[in-house]
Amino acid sequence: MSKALDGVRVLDFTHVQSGPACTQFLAWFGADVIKVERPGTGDITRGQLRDIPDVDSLYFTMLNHNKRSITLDTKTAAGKAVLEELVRCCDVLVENFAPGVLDRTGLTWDRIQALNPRMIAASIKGFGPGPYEHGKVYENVAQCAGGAASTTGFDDGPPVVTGAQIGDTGSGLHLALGIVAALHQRTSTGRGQKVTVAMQDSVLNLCRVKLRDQQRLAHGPLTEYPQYPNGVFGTSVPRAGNASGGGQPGSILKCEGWESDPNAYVYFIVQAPVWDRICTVIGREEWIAHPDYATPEARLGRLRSIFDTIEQWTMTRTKFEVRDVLNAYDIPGGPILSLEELADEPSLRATGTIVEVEHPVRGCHLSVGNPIKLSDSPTVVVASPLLGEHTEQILRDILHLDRNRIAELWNAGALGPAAEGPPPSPPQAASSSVETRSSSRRVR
């Protein structure tokens, strides 16, 4: 079956998380992603947070599915020449280096255009043009600079970053969308273009409801926030604890077993259209028509006591029993699921959101699959490449170099130290075609 991005070739200069997340999405959709790595070390995350000695870390494997790896020393003349030939043969170049690094390699936008005017050059940086643009940025810095941390946590505590990687993977998602849009535009213009994403911008985009609230704040207190009616609102959007960001009051409530299980909780939303059902479920039918509770406006000043009462009910049931009751009454809410529970969830396995991947060295391990489902382009998750695993394959099949020329490149140090020679063939060695490689390492 054909894939959505069949025929698209991506030159991947990314590392760590934001860039690899972007190129992994492109690879999942069928693009041939060629990961260019430094000989000997490769992407720094290969060695970060290792759980098994001398094996690529899960940090690396979970961000580099379905890619091919080539080692290339672009500081050598021969390596730089190979790089430029790859630029001529590819559709997209993706990088997330610090500002100016790519230019210093000689791959300026003008040079890229001279080599391949159809090339789409895509970049992730920490910040856009302005006073912050040269700052070094990681996930949590992006969350803090993009508005997420200042609005996360409880009002009487410090700013808090979220466990979701909205700075890194969030930026990668934004860049992937920009690349697909640029590829579509190229079909009519014939020209490549630059695509840029700033991590600060991506986080701010994901915090748009908070920017909405910043403007609402100028016209009075934010009534859906727990600070209302007795708290104090300043000039900036406050931290709202576990309140819902959509205007429907919500809170995290204890369930049976909370004393010993840190995740025995449920998120419960007091949605106005189902208020009568909520009252029925918790045994407070008298609240349905009572003037102190009957309308959303009347309930606003009593939300804390309302949630306290609901919690007395949720504490008599497990979070899954609460879920079942809420679903039966069409009341919005759901259990707090741990990563352990998510990893074992059969429905997520069935849809390919959680997958088992067979790695040639690590063996079978869990990973997150493609969350975007295309009916005509199903994703087959393939193990991340070993360092330099496809070096000779890429030189042979894309640049059409013969065995002698490839040997010359090894001897010149273009592909790594000359004494190192070609990388050993891994178990379940890939054939010369990407499709065959994919079928040899399918998800179980």
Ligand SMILES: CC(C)(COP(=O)(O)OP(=O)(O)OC[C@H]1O[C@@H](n2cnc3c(N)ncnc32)[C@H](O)[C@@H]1OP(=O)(O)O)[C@@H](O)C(=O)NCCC(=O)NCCS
Contents of the next structure:
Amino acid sequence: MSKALDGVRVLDFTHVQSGPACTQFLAWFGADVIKVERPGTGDITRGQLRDIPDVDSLYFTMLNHNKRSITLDTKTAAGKAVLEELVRCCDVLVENFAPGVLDRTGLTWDRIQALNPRMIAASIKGFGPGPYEHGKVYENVAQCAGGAASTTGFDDGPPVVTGAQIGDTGSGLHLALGIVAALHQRTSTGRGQKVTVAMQDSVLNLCRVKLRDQQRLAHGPLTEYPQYPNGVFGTSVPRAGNASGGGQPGSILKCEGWESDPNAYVYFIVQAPVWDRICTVIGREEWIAHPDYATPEARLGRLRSIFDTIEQWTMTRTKFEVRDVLNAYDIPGGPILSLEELADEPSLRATGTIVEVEHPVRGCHLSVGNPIKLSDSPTVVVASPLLGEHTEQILRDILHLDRNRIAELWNAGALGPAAEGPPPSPPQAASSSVETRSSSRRVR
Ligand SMILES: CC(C)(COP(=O)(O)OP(=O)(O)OC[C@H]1O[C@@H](n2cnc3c(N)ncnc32)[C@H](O)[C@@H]1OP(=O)(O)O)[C@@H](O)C(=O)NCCC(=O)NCCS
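Please supply the corresponding structure for the form predicted in complex with the named molecule (the preceding block corresponds to the form predicted on its own).
Zooming out: every chain and molecule, the one shown earlier first.
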């Protein structure tokens, strides 16, 4: 079956998380992603947070599915020349190095355009133009700079960063969308363009509702926040704890077993249209028409005591029993799921959102598959490449270099230390019949 991005070739000059997350999406959609890595070490994450000695870390394997790897020392003259040849043959270049690195490598925008006017050059940086544009940035710095940390946590505690990688993978997602838009525009203009995403901007985009609240604050207290009605509002949006980010009040409530299970909780939303059903479920029918409770406005000043009362009910059931009752009554809410529970969730396995991937060295491991489902372009998740696994294949099949030229490049140290010599042939492909749960290894 064809894939959405069949025929698109990506020069993947990314590392760590944000850039690799972007190119992994492109690869999942069928682009031929060629990851250029430094000989010897490769992407630094190959060796970070290793659970098994001398085996590519899960950090790397889970962000680099469906790609090919070429080792190239882009600081050697011969390596630079190969890089430029790859620029000529690719549609998209993606990089997320520190500001200035790409220019130092020789790939200024002018040079890229001279080599390939159709090239889409996509970059992630920490900040856009301005006083911070030269800074190096990692995930949590972006969360702090983009409004997430200042609005996450509890009012009486410090700012908190979230476990969701909104700075890194969030920026990668934004960049992938920009690349796909630029590819589409190229079909009519014939020209490439620059696509840039700043991590600060991505996080701020994901914190859009907090900028909404910042402006509402000028017109009075934020009545759905836990600070209302007794707390104090300053001049900036405060941390709202677990209060709902939408227009319906919500809270995290204890369920049976909470004393020993840190995740025995449920998220409960007091959605106005189902107020009568909520009252019925928790056995407080007298609240349905009571003037102190009957309308959302009347409830706003009493939310804490309302949630306390609901919690008396949720604590008598497991979080899954609570979910079943809420679903039966069409009341929005759901259990807090641990990663252990998610990893074992059959429905996520069935859709390919959690996949088992067979890696040639580490063996079977779990990964998050493509969360974006295209009916005409199903994702086959393939193990991440070994360092330099496709070096010779890419030089031969894409750049059409002959055996002698490849040997010259080895001898010049462009592909790695000459003593290393050509890497061993890649393992044979073993295809899987189940596309969304594939554990096969693709060799092109
Ligand atoms: C993530 C980040 C902080 C890491 O910083 P770092 O580890 O110091 O790496 P840098 O990006 O500064 O530099 C990479 C260096 O490796 C070199 N390099 C990379 N690939 C190479 C290759 N194949 N061969 C030779 N050299 C290579 C680069 O040329 C550069 O060298 P230089 O600084 O001498 O010019 C930084 O890259 C960054 O801020 N990126 C933008 C924001 C971002 O994406 N952050 C999130 C990452 S998840």
